[in-house]
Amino acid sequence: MRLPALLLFAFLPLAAHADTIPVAVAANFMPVMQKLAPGFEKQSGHTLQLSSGATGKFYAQIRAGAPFMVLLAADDTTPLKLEQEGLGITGTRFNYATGQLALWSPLAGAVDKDGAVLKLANFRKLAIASPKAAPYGQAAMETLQALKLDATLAPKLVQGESIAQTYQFVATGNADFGFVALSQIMENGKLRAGSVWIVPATLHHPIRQDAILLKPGVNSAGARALLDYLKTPAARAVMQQYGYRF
């Protein structure tokens, strides 16, 4: 007996339904997500719409009704706030990676392995991300304060709205050095170009980066699948190649 087409459709597995998933990605993590996205999409059948920006700005957008289903933050406080405010789904928040801060120049030999170049202060501009909007910017300020260089270097600071803009300031020569995310300058376990001082974690609070399922994604199998995918050994192996820790 032949079943009507509508009845046949009802028996299709739920996995056959492909979601389009808007994802808010902290700027430091965007290179990793661009690397992970094709594999996730091929494996799951879902499609990712990636938006990159500062975590603080994403928080404001989500509170204003932005339809993101998943937030991959650059801190652990923003996802917690969203959960407490009922905009994030309780029980879905987890630490997907811990970031590393780096002082970087695109020029070989410009940055020494101990960051002593900061104390010399013989440069024009030092780029950092906005401490209010970007956790990596906050970590950069904490580092300068720990080194007792915040007052000395204040006239030389130029702030980017996000860690992505901060990287651009340095890459284009508008700043001599910059505090960037190690993930922006590292790939396949190696520095792509220039010179770097990886800032000791003892000089700032840990950059614990949490993910959370947001209210628009509560019924999305694809959004939940993405969060599960980020916990897999394969995904974490890629993250490690960009300098992330767990």
Second form
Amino acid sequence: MRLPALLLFAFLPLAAHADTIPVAVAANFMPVMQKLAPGFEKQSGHTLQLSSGATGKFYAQIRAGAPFMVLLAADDTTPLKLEQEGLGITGTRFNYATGQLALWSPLAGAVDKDGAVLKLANFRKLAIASPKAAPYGQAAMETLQALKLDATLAPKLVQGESIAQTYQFVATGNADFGFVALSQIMENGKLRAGSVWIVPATLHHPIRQDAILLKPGVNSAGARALLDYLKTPAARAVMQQYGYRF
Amino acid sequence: MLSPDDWSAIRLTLELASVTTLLLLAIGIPLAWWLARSRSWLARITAALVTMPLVLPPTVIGFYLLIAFGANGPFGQLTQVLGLGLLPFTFAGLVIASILYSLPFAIQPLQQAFRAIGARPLEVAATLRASPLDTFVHVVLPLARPGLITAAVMSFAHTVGEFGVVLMIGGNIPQETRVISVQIYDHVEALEYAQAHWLSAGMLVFSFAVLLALNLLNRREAAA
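Got the form predicted alone; any chance of the form predicted together with the partner chain too?
The complete assembly is shown below, putting the previous chain first.
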């Protein structure tokens, strides 16, 4: 019993170049990251530890000393702030993808491809992510303002605390439509179910999603390898299938 | 300090807790009485069911409420047929969720109080020709007073402290479902720590005061 355990420890230093990398992943990017992870792990020998959540919450956790080595944010302001505060490593911040906002219903034919259904306003509830905390929520609010519908639709709005919860409100039929991330409703380049209006990028600020290496990962070859991997054409091809642009 | 939004969250929370407590007492008193007296299998099963919210994570309750009360869920179809629309994202929906969630906090003290009375006072009342209803109102309820107070206070306080279920079925609508706990969560998410502090410290003081008052009350009742 004891001898095999000792042997195991004896071999551990040999495996030291294979890192375990805790990664904070914005909720909208999680489906893609799960698809990318096995390929990266196989190719590099490192292991990824993915945590999905709201970017604002990650920011608070990182400031409180969370052990994340990499942040894949849902915006470009949070990584910038972390860099300025010395919690992110200067020179590692880059735009890994630009997200697309989509008006979605799980029912076929419910959403027309110009989003005119919003102007009809003959529905009960429209779900958006919290505009205060979630970049996709902010983009949804900007879109409603650009369409001059923010005042008329205000009584119909329900807020999810994250884009994941917003999706859940719509998917369970409790809200008729919702502004979600295109990545949540796409798979392999196709809409998974229902009907969608892909919101033109002219109606809101671009949802530029930045990544940054964090302090706990400064000496991790694996964490840097992951950031490089996200820039490869292979990785970008997968992101594209989920509706991200570059 | 506190913004108008914070105040409206406080008012909404107190409304929700008051309505929930009144309804819980109305449902809880007969239910707890039956549970305390009956030895049937049905009573045992019911007792286990009403205790479940105590051990289930709020996410389970919120998730199933969302599905059951959604457009395709069994209760959602029922409420639509009845012309009530869908309950998630409404005050009424929060009341129903809170009743489920706080049920054990009302039932347990009531059940214990009813059980502690025993059969003797009921027999005495019966020999004096009191009707069962008479006995219940004039003998049982006064004797169970500490249990009634505990049930009411705990239902109220537990509803004020509710978060997970409300977050999942509330939809964060001002003046309708944005209660204090959700408002605090919003402040923290938006990094408005000063405002989060005011509300959080308020909750801390409130819950301490409630539990202390309950303790003092129970001691006085025990001494009397």
